[in-house]
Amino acid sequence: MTEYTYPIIFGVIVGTLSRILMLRTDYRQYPTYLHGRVIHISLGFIAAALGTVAVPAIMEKEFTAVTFLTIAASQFREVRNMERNTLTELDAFEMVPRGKTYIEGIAVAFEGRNYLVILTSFMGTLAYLVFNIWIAVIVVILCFIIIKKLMSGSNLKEIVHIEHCPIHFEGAGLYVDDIYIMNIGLPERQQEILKYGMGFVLTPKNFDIRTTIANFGQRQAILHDVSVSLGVFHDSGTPALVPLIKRDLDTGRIGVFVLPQDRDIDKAITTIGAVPVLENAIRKPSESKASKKEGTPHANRESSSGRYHNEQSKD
């Protein structure tokens, strides 16, 4: 036994507990077969131990050890290839599928949460041999912390209004309050709508979430998320029954309509409201250069167009 020996077993283990903490399943059912769980916690181990085991490399001068650290990336890379492919090729039998942009969250979380475990051995590993080992528990329940934060995103409820609004149509056309759905021409599928479907409207609460709301992968997010939490009453075949979200474009607003078969408008806005805010439809084009120089606020745009679109209601 050596100097570093407890050092890189304290760091090991935290790092693989810092992993368990993170692989939790949820209402998304990923992952929830035992092989999934197994792959992810040995993908830990190893990222605990690389960030370990570094440490000690830099303090005995051995800097061309923290090369490996340069392996690991690219090895977590390829689980972030692994984690796409997968999921894409299950999506295609997925009832509402979830999209290629929600994958891709999906799977570069998988990636970064394995530099979150390198980070959490090397900060712990650290800590014990410059200090003692009560610092590097409390550096390690820091870490902790950040992690639980840095998992956390934004969702839906926090940048839209959801609002229930009854489907109705106007001859052939289905509508979720003023924006149209769809057209739907059969009597039969036009009751069966009216019967089990649900229409929600969010409305964006700035000029930047109008065109983040507009993305299709978050859309189809949104859907997906919908069905999984509270079935749909769809099956292959029947188009007239696929769950839509369609843009008013005027507004920005986005008219859901979906036919759970759990038809709890509290349930329901609760699930909208907890649906992930996809990072890569994330946009802010009032950042840009251009709306800058205009000197006006987008938001004075915002509540101008709100304005315009009330007076025509009531119109």
Given for the second form:
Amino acid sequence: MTEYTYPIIFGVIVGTLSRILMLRTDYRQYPTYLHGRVIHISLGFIAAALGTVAVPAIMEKEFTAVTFLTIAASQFREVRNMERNTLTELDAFEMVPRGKTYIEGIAVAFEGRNYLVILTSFMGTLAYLVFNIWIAVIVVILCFIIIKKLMSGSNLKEIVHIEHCPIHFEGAGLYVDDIYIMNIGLPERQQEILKYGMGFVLTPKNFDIRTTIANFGQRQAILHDVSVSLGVFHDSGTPALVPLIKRDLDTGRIGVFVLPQDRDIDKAITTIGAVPVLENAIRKPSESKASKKEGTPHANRESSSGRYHNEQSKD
Amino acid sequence: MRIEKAVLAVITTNKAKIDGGAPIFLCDTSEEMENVAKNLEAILDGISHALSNEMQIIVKH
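Requested next: the structure of the form predicted together with the partner chain (the form predicted alone having been shown above).
Next comes the full complex, this chain leading.
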């Protein structure tokens, strides 16, 4: 037993606990039972150990020992690859796929969570060694609160208004509100769609969000989450019954057409609202220098940039 | 190159409007046309789209 034994045990325990705190199995069914969890808790334990032993290493003036944190970094990048590969392989077998953007988002989250574990263990052990266990406990609780805040991104309901709009046909064209979805040729199929289909219109709350919800990955994430939560009236061999999202080019609204098995409007709106806003889909055109300089209304800016783009492509 | 979309079949009651390309299925009545389109949709795993009252195409998406 050395003076570092208890602080190290403390750091490893709080680090692993923080990983367990961040490991949730929810409606997205990920990570699933036991094996997936064991992998992530074990990696969390390793991350906790790495974060913890860095503190005594620094105190013993073994500065080179800190370099092994870089090994940890490359190790956790591997975690990200592992998650990406697994989910991409499985995505081919989903009836409504997650899409690459969603998968990348999940993979990034898994990598990031291991770094948060390192941070918690490091801070916990440091506080224990410099002050005492009680200060360390307070520091760890603060870290847990920060983690809770960091790991929760925003949801769709925070950035868009969601309303239910009945679907209708104009000739063979399927519409949600006034947004064209697709052409369905067979009257029988049209009847099925009118019976089982539901339409929702998502109106962006500000200019930046238009681009975010227009992202194909974000749209696919919405369809996937709705299909997982409410079931889907679709099978191989019925490609006409596929859920779709189309965009209203004038206003940037998006029309969601889904065929859920559970046709509860409130539940569907809640589900769409709970879809995470994917980190990789977020765009902030209003932050660009050009936007700040001009100071013109957004609509004008959009059309002028569109014209510029067209002229460019002609060249 | 992977072909994203392709017209797999054309079902029509008006032969004068169509020629060449994809397989063409001639029908006498619109009921027959719908029936053929329904079967082809299931067989070819494509979606049946209506271009007019007398013409449907099966498209692979």
